[in-house]
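To begin, one chain is listed below as structure tokens, in the form predicted alone.
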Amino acid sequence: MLESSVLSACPHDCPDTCVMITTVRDGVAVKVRGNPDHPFTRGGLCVKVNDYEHRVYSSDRILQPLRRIGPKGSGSFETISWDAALAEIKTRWTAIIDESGPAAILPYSYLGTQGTLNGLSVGDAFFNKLGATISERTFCDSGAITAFFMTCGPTAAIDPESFVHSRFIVLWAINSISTNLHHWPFIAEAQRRGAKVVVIDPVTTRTAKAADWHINLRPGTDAALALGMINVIIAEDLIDHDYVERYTVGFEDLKARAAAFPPARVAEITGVAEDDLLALARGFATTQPSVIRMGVAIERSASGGNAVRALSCLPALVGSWRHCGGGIMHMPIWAFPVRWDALSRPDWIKPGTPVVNQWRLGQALTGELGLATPIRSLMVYNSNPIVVAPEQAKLEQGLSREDLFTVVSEQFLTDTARFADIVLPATTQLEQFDVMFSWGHLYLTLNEPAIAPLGEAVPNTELFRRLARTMGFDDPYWAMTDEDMAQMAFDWTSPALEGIDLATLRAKGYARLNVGSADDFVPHREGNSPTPSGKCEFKSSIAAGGNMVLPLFRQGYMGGQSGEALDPLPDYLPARESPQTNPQLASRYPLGMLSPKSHAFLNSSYGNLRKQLHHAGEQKVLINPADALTRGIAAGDVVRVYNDRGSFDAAADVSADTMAGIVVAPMGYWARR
């Protein structure tokens, strides 16, 4: 019996980035734990991964190319070779470029899996040569980094790991334990020394259960809190002087809109008490170093962009900066010198193509946004739209369209690939090359390939070398290997990376980036923001100025740009389907609801798995015991949930985990499974 021990990475979109070992025995990969020696994720695995190599084995893995025998959405497939399936598909590709041009196929792709090689931009070359509709993504964070850019610039900002010497910490809009685990730690670190931990969210997470203080609050009023924060330190003149003079600029335009926003009409506003406000501005403003850490959710309302930017401008009001532990954390992806840039070719993107984001993917396959060239043919890769996207209903409909030809490639016959044309098998992390940033912490990870892939499945990067090969192209871009890519895809040559290649990764497995240990790392103690003044920029000079491309999205990372004026100051504006915007349809729709990330799946990873099934129970919907009365409703009654986008059925959850009018369903369900 031949057995070894493979060094391996957490495939998936999540800060925690986890450093595993696969241990293999005669070619099989028989058990998947976590790298004790990683100083960050310590040899934990949370219960979506600690046992991937099911995943891997599991018998409802797609192994060989599929081709549609039933009605759109039946899930009946015919196995087919890589030949035939290829030939099918240049068939119908080159018939819809000849008629309508190149444009009319749009490709759709998110983070299903976070490598650096096959993920988020793998297929962007090949559409960007082929000339296909550009797939704008901004599901996640892309609001959110504008407005941190626009504020603090791209930077790393502080190390997730510096968290125990904080004294004050603000959890806002992530609940930690369930989607950042491995940086739990180290916030019940400081909390044992002494740190007072503060989550704010309007549901009472698991986080917030163990926190010295949850804060809850209207869905959507983030940027009030922040600017009610904000307005009090300026008034009652807790701000650090010297750091505000020489390191930002616009303190007086931010104290003037801040004066809008009075303890008395923020609490009419977010529902939190005066006073609760009152402590929170102090203890931030008091309590050094004192830190937020922000979660994606933040920026998903109206008012999203505008309570990050508010939520930026406190450290430096406060000079938290100044500490080791202070600060505000956001995506230390920052700090990796990738070149997405070589990765997605946007030089190869030709003048005048059509871009549709992602969001609107529903109307673009139903016709309704009026596109000059109609989408004729669909590719999803990493995604399964049907789960993650909006307005199911209208994907549903677009997908069962006879005429659209849809390729799908992927692990598992997902809600999206029953309504594929042709369905292409996929590679598991165990069974590719990658090299993993992290957006959580500033570990550079080498993920080796521990067995031969299953049946016919292939990497990503492979995919689209065949579909390059069959389309004709002969750039040398598709002559390259995955290790070739791995070279090109990193600037080796910077700093952050000195002393780093694949040599020393495939050693140990990862590295830290060069940039100070978590016990000095303070790169904004004297400014040093990486925004066009060098300063912390209450007032956006981006903003001011418009016609903004910022870095992330000329590299094609989330492959969008903005090019309107925007207020150069954070401000309020109330959600666009509230009682206040929208009377009407807030009638129609009294409850609120909100999808948070599932304590047992990733998006829509894992929906379909026992184990994971297991711990995340049926589809619930939790809901207050005031709301579940009204209603009629008894704990475990099985109700609709719906709205003129879409339904599900779930068992009512009723508790007061959840404020008066607002509903929880956590997302990643499958429809079908």
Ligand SMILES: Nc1nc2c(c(=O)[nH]1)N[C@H]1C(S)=C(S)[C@@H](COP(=O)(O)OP(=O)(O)OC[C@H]3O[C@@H](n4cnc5c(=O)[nH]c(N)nc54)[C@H](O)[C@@H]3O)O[C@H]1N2
Second form
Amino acid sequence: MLESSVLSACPHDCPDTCVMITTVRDGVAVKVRGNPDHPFTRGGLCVKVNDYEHRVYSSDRILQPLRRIGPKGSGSFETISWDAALAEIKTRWTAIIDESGPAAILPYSYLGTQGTLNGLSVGDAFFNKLGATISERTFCDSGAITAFFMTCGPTAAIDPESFVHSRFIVLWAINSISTNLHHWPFIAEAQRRGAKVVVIDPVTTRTAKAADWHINLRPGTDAALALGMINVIIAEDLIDHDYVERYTVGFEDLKARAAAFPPARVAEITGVAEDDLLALARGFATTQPSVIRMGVAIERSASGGNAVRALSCLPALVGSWRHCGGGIMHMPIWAFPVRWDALSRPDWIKPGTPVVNQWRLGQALTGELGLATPIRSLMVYNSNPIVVAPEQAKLEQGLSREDLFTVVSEQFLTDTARFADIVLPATTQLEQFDVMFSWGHLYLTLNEPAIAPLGEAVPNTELFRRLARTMGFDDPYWAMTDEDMAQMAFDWTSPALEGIDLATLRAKGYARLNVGSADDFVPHREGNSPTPSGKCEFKSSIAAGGNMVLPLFRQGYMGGQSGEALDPLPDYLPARESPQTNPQLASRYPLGMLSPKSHAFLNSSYGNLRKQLHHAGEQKVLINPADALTRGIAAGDVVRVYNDRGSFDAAADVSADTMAGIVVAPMGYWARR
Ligand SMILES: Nc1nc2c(c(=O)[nH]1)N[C@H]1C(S)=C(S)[C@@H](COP(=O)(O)OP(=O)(O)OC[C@H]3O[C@@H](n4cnc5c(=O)[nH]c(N)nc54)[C@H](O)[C@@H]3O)O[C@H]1N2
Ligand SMILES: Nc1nc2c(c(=O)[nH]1)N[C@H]1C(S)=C(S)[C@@H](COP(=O)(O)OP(=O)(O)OC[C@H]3O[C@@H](n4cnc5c(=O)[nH]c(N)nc54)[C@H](O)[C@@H]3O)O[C@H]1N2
Ligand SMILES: [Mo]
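Moving on from the form predicted alone, kindly provide the form predicted together with the named molecule as a structure.
The complete assembly is shown below, putting the previous chain first.
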């Protein structure tokens, strides 16, 4: 018997990027476990990934290319060879390009794997060369990142491990215990040392239950609450004058803007009691180090970017940045010197190439978007839009078009893959090589292939090499091996990577970036904000200039080349569809719905696997007892949740864990499982 331990990394789109060890016996991966030496992973994996080998060897894996033989969506396929699949793609795409131009082809991807090589940017070079329509990857955080940059610039800002030093921790729109599990021990340690943990969430989540204080607010009103805090802090003179004077710009303007948010008005907008607002503002200002950890749900409304901007002003206003464990955490990804442009090749984009925001896929496919070049072919990889993108009914309608040629690269026959004409088999993380950055800690991680690819599955890097060859592209880009790509993907000469290379990663599996220790990570003690002014910009110069194209991986996260000048100051804009702001809509659909992340799924991944499905249980919808009563709904009743965009059935979970008027249905369940 031959047994070995292979250095692995969790591939998922999650801030934790766990460092794993895979036990391989006679060529078979028998177990994955968290690396006990890693300061963030600490030997533990989550309920999603701790049996990852079952995902790898699932009998439902797609291991050969497939060609559709039944109606679209039926899931009837025959296996074909890679050569036949590639030949068919070439024939169809060539005809489409000849007749309509390459913009009739739309790629669609997100973060099925987060690896630097196989993840976000993996298809960009190919599709840029082809001249396809650009799909803007806006699923997650592109709005928040833009807003954060406008105020603080691209900074790692705070080491999540430094939270042990924090004394006032605000978890704002994040359900850490489900979505950032490995950060929780640092928060719990701070709590043990006397820190107060506050959760701001319309739902009483697991995290809210573990906090010292849970503040409920109406969804989409975070900007008003943050501006209310600023108002109180200024009115009560709880500001750090020296920090504000030296290291910020626009204080007087911010003060004038916040004056429009007195506690009474904020209470009316947010539903947060005035006393709670006062206590929150005072606590944050006076209990140093104070810190805010933002989650992604803040950005999911009209006021989302504004909320992030207002929140990003708070630590500078009260001087939290002076302390280790103080500030605001968005994502420390900016500490990783990834060479996105070398991977994505934006220099190959032809001027005038159309752009489609990925939230609008349904509209793009049904023609509603009115694109000058209608979409005739779609290629999906690293994503499952039928489950994760909005307007499910429209998506299914678009994907059912007989004239749409759809290619999907997948590990499983997802709801989306069922609509494909050609399905191409993708490897899992244990079958591929990658180097992982993280958006939730400061370690670079290596993932070595633990086993040979199963069946005819290929890593995404190889998929695009094959497609490039098929389409006759001969740029040296596609002659690179994965290891060549890893050499290219990072600026190995940057200070953050000093002393780190593939050899050191191979020895240990991971390396902490060269950014100092978590006990002394205070990058903004003396300002040093990487904004145009070098200061924290309460009044944003980027907004005033109207230039929203940020120099960072335009095709990665960034979108929004609006060219419009934005309000240079944060403001509160009412949500477009809340009962308070859109009564006409509310008369038809009186309940609002949130669909946050599920504890046992990773977005829609694992929504088909036995253990995680068992853990998650059937699709539920949380409904407040008052709303249940008026509708005659009892606990456990199967109810239909619907609006004009889609519908699903769920078991009613009647509980005051959600406020009246808001129902909550965790995301990730597949329509067909
Ligand atoms: N278990 C698990 N972990 C995951 C994922 C997963 O699917 N499952 N997905 C990963 C990904 S891609 C991401 S982006 C992260 C996201 O992780 P989180 O940032 O935690 O994201 P969400 O679950 O979308 O939303 C967090 C909380 O925001 C609340 N919320 C909703 N609307 C509002 C609002 O308007 N204001 C406020 N204050 N709160 C609001 C929701 O009730 C929810 O509890 O998690 C990652 N980790
Ligand atoms: N209702 C609702 N919708 C949401 C959200 C929400 O909170 N609520 N959150 C949004 C957010 S924050 C995000 S990030 C998005 C996430 O959306 P996606 O990134 O699309 O996430 P998944 O649904 O997990 O789909 C990833 C797919 O990639 C496949 N995959 C995994 N590894 C590989 C690989 O190596 N190669 C290939 N070719 N495929 C692979 C997986 O099998 C899976 O089907 O969803 C968004 N949608
Ligand atoms: Mo996300």
